[in-house]
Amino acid sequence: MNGLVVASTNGQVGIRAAIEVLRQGGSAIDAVIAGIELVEANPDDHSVGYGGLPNLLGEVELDASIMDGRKLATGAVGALQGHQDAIALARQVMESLPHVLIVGEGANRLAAEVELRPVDLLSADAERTWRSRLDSPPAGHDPYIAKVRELVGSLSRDPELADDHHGTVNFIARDRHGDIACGVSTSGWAWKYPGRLGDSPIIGAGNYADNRWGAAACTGRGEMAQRLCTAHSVVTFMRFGLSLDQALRKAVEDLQALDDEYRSEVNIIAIDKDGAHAAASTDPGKTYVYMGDDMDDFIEADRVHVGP
């Protein structure tokens, strides 16, 4: 059975380290934090690890959340600061602890015990897109940077909000052995509310994986797949006999179809049991990558756009 990774186009940093470790015989779950791990030390990559753009009021939290389809186990944090490596403190909350959501300062504290290297997130290039000034009108007067405008006179000073204001990276891997797993990790949408979660460390919303039927990942506007637990909602799609084409139409038009004023993008990527890759999108002209542990390199595939 040969090796497969899928992911978010930006982990393309990542996906060849993912698919070695699959030639080497490693398992899904080291494949899938060797890729996000990458991505989360890009600088310049401002949705995740090191560099991402921080909250209101300039703090930079981050997010993460691993599961094993083998065993449906999971662990995650939520809202780390001081520490870059999310992906690998949430497979610490996954494996050494009887938990499965870590937050906040518990985040940190765990961090600290597992002597995980403290990094100051905050990049100069990410501080100075913070620190720059919010004088142009929202674009097409997007309600959610509207909104944060409002927050952003009232609990910081400059920010701006740039034109792509969230992001998340996520990866599948399929081993050898025909184990799934599935990891997410994010710094969130730039200038959210301090301690504000979205999907990306929520397992059924943002992320899910299931030996017996498939896994699937989310990156956009978390609160969407929060609401429909979209990820989640593609596997059981696939439980109860939709393709995985069908799977993902489905879970993007119940997106399409959810009232909600802060409407963004939501993407999903997937994988079935047998290995058969898709990614899905509420917007038109996005893309994924995949690359096989028989290939020479990775290919940037368009995702399926399902409209409203």
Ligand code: ASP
Contents of the next structure:
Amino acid sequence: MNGLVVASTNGQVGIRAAIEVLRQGGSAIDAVIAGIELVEANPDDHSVGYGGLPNLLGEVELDASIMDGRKLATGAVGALQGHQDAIALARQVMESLPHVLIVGEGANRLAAEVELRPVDLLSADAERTWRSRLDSPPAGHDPYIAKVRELVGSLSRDPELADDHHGTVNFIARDRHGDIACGVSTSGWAWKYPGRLGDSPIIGAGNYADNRWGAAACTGRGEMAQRLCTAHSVVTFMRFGLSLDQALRKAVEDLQALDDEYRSEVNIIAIDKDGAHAAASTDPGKTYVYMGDDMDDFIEADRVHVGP
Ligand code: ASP
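May I ask for the structure of the form predicted in complex with the ligand now, the form predicted on its own having been displayed?
Now the complete complex, all chains and molecules, led by this one.
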């Protein structure tokens, strides 16, 4: 069976490394981690890992999750500070703890305990962007709620601004045994309320994998994917007989029908149990990447657009 890796477009920097893991006989989990780690380390990606855009207070908070489709094992971290390797930490949660999701101070503690390298995540570029829309950084008793509504609201109203100010990386791998794994990592929305978790660390919302039916992962406005359990829905639709394409279309139709004052794009990548892949978006012109272990390089392909 051929190995396959499918990723959001910003996964380009890691997809070759992920395929190399599969070529060497590594597992889908190892491939997903190898691919995402390179995106987390990429200073030019302001939506993931080091250089990610910070919350309202100027603190970079990372969310990540990993799911192993063999046994529905999963681990996730949220609002992690001071460490870049969010996906590696999610794996630690899955493999070392009797828990699924660890957030905030607990995630920071775990990162230190497993000796992940401490990193100051706020790059000069990201700090400049963060400051650019704040007259003055909020202090002790400032009304954060109003500020978040204004800043996060402007991201959903201005698609150009939004393109640069949020994002996430998705990786799905299927190894030579036919096992599936799915990973997601993000710094979330710029200027988010401190402690806000999006869909990325919420299993079923931004990430789901089940060897028996397939896998799906999301980028975009996490609150919409959270409300609809979008990743789990795509997999469940396939479970109940929809094709990969039908399942993606149904999930995007549901997103389009959702009433949301801060509506913004949501994008999904998915594979079915046989390793067919596809991707969809609420917005036109979006792409994703894929690479098989028999291919010389990745291909960037169009996502299906499902309109309102
Ligand atoms: N889904 C991410 C979140 O809501 C952000 C994004 O992909 O744009 O945190």
